[in-house]
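Consider the single chain below, provided in structure tokens and representing the form predicted alone.
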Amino acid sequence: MDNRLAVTLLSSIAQEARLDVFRLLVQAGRQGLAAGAIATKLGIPGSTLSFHLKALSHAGLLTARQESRFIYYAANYEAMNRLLAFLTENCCTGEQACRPDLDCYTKSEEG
């Protein structure tokens, strides 16, 4: 990853409902959450949840897949264990011990 990608990532999720947003996906697990859902969770309007869920997208943070009449978003988790990976690659001089495990979503899944 480079910091202009890094830059792009970290921007779409500077601001309070989009980090909310993102924060409730990966909550959620890979199958994610509706649109509506979303909403009525956070108490976002429609409208503004719209825009905020388009910032995410673009950014590559999100994934969306439509099931019938119904938009599901899910957290994009490799775009945020290289985000996380980028931002500690030098952390204690590059040593393991003080890195985050970067599988703890996918993990925590499967068990």
Given for the second form:
Protein chains: 2
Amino acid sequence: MDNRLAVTLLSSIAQEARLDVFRLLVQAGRQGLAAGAIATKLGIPGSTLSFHLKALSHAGLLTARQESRFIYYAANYEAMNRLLAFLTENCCTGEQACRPDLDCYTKSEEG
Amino acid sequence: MDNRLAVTLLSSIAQEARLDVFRLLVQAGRQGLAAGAIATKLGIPGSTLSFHLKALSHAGLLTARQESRFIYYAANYEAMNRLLAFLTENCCTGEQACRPDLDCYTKSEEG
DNA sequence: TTTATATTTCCACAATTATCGAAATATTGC
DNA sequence: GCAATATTTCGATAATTGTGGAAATATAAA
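Could I have the structure of this protein in the form predicted in complex with the DNA, to go alongside the form predicted alone above?
First the chain shown before, then all remaining chains and molecules of the complex.
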């Protein structure tokens, strides 16, 4: 992943409405939610939501699939995974502290 | 960390010049780099850089310390750590796949 | 105090982003 | 085809963000 792509990904979630949308879809799981359901749950007008869904999709953080009259949007966990890997590798170089505190990770002492 | 703060943090690195600055400072280590050095290395006019440094500092991703005539900016690894933790916890819920692929982490098989 | 250096603030302007109603475009069922 | 529903596109507008030269501020050295 290059800086350009990272900025696109980051920009797509660096906005309250879009971060809300993405978090909602992360919770919703692989099957996702129809656009209308997202709009209702978050209280966002359809046209505004559509604008944000486009940004998230364009960045690759969402997938969309048509099902009958509905369009289901779902979080692309792999894309988010790649973003997290980029940030961990490129924005924390040489700093052990700068890693998510996963249970499998044991901190080494530092001066 | 709430959504609001996360958006502030994300916005601060969701821009090419600022992501460049942050990555440079991550490489530079705890002692950081003087503003002028950053401007020279990245070829950014002083006033423009100052604008971006303010955004990063305001988000808490940089620390600044005066030393003689220079102001040294350094990456705040802890803040980035917290952001990564937020993203891992809140934007990947229920999805084991959505975690940085650290060497200490062993993937479980998935369907 | 004067000069030099480092950085920021100010300002004007350009560019991008966000909002949302209305109209347009599907898709489905009658 | 017509009506109903779901979503997107269009268009106008507001708000925010990014850029960089010039001036202001701060620190240091002569």
